[in-house]
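Here we start with a single chain on its own, the form predicted alone, put down as structure tokens.
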Amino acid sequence: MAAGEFHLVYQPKFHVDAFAYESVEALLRWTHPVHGAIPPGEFIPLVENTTLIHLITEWVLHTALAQLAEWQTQGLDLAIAINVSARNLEHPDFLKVIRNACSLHSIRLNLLQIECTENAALTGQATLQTLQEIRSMGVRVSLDDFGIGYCNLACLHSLPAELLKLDRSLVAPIVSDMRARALLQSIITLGRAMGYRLLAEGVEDAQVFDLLFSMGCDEMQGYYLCRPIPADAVVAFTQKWVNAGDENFSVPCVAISEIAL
């Protein structure tokens, strides 16, 4: 942190109903003098076991809402989402730190969604009550990874989220597998039923959009929607969608990827 070389790039979500880019996911990037980049799955669970990681989600928090600041001058009006640990779900302090976070870029809290995994979320009584503190504050939560922890059908009741990200091992197999399909397609029609958005990760092809969004599948993120990018690249990213033309609007399943890439 203290060399500059940890670094954000941000990954849009593309939402349904607004047939838009609406949001965007904050991911940290470590790109070191020697080694060069780093893959998150090697240095963040790494983090995640010391007390390191509240350092670093403090300063994803700040890095990422001050964007978010500097992207409202230029007009683009965006949510934005950081991943945080069960770790910092505990930490007494957290609640605090969202909201100096928020007041010091005057950001709206409803702006800002914590994304953790349905494990960290499950953790004990404590990261849930976290969880529904920071829902009461007004910021938005998703479960991270859905589909692949130990969250069972009885947890959906009570679940401390609005969002459930359904992991892409899911939604990878369900062009040629059957049974594949018939399983999110459950989980989609189950999870809206209860009042939840789904967000399919991992969405790779046009064949895998066009399924889920006759699923009815809420919002979608993957490379073949915009890979991560660069801060600089979001206005322009954005831009260009909306100046692609109202003829989108009217092809439920255009081919997004021409229009991202």
Ligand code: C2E
Contents of the next structure:
Amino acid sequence: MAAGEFHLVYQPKFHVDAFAYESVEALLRWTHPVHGAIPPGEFIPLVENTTLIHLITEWVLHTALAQLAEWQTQGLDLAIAINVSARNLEHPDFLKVIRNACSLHSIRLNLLQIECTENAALTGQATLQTLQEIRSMGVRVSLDDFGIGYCNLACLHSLPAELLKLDRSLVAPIVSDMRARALLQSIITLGRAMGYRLLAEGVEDAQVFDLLFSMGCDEMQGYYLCRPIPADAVVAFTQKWVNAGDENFSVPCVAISEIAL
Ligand code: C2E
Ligand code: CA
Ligand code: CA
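Switching conditions: you have the form predicted alone, so give me the form predicted in complex with this ligand.
Up next: the whole complex, starting with the chain shown before.
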């Protein structure tokens, strides 16, 4: 961190109801001077076992909020999501850290989303309580990698979240596998009936996009729509979308693929 080897990239989320990109997820990148790019899937699990995760999450939070403030001055109206670990939620000062960061960067609390995995959210009563407090502050909570963890059907009744992010392993097979499609449709229908928003991760092609569109998914994210991109490319991407939006409105996937490629 001190050597400036970390940076964030941003993956836009497509909101089906608004037919627009209304939020982005911040994803951490580490470029090591000797080993090159090290993916977060390799170093985050190691850092999560140490107290360094608090410093990293705080750095991500501040960097993402400073970027959001910068976009706001350029007229971009977005919400931003950051990923947090179970250990962050267990830290007694975590709420204070969030509140202070939002106030420092003059960001409304409801423009911040906290993403944690379903398993991290369900580690214990204290974590659930923290997530509820985060929500009552006005910050949004999303459950990441949803559908592959501990949560059973009874859990759906009272998850401390607004948004469930359906794991891409549930999304990828829906074109070729009827049972996978039936499973995903059931989760979407049940989740929405319980008052959650549903986001599909890992949307990689037009066929998957079209199916999810017809299945009533609220939000989508994936390489087909947009890969994680640097901050300055977010401005260009969303601008291009706004300009192309009207004429292609009736053919969503064509419009999106033209923009994404
Ligand atoms: P995640 O939160 O589930 O993030 C989604 C991952 O899937 C990202 O990988 C993203 O680049 C990738 N992805 C997005 N769309 C597609 C797609 O269409 N197809 C495929 N195959 N992959 C797609 P990334 O950036 O390598 O991050 C991996 C994981 O590392 C994240 O999974 C998250 O758990 C963790 N992570 C990333 N940044 C942070 C961070 O700042 N803090 C913490 N605690 N964890 C982070
Ligand atoms: Ca995530
Ligand atoms: Ca995920």
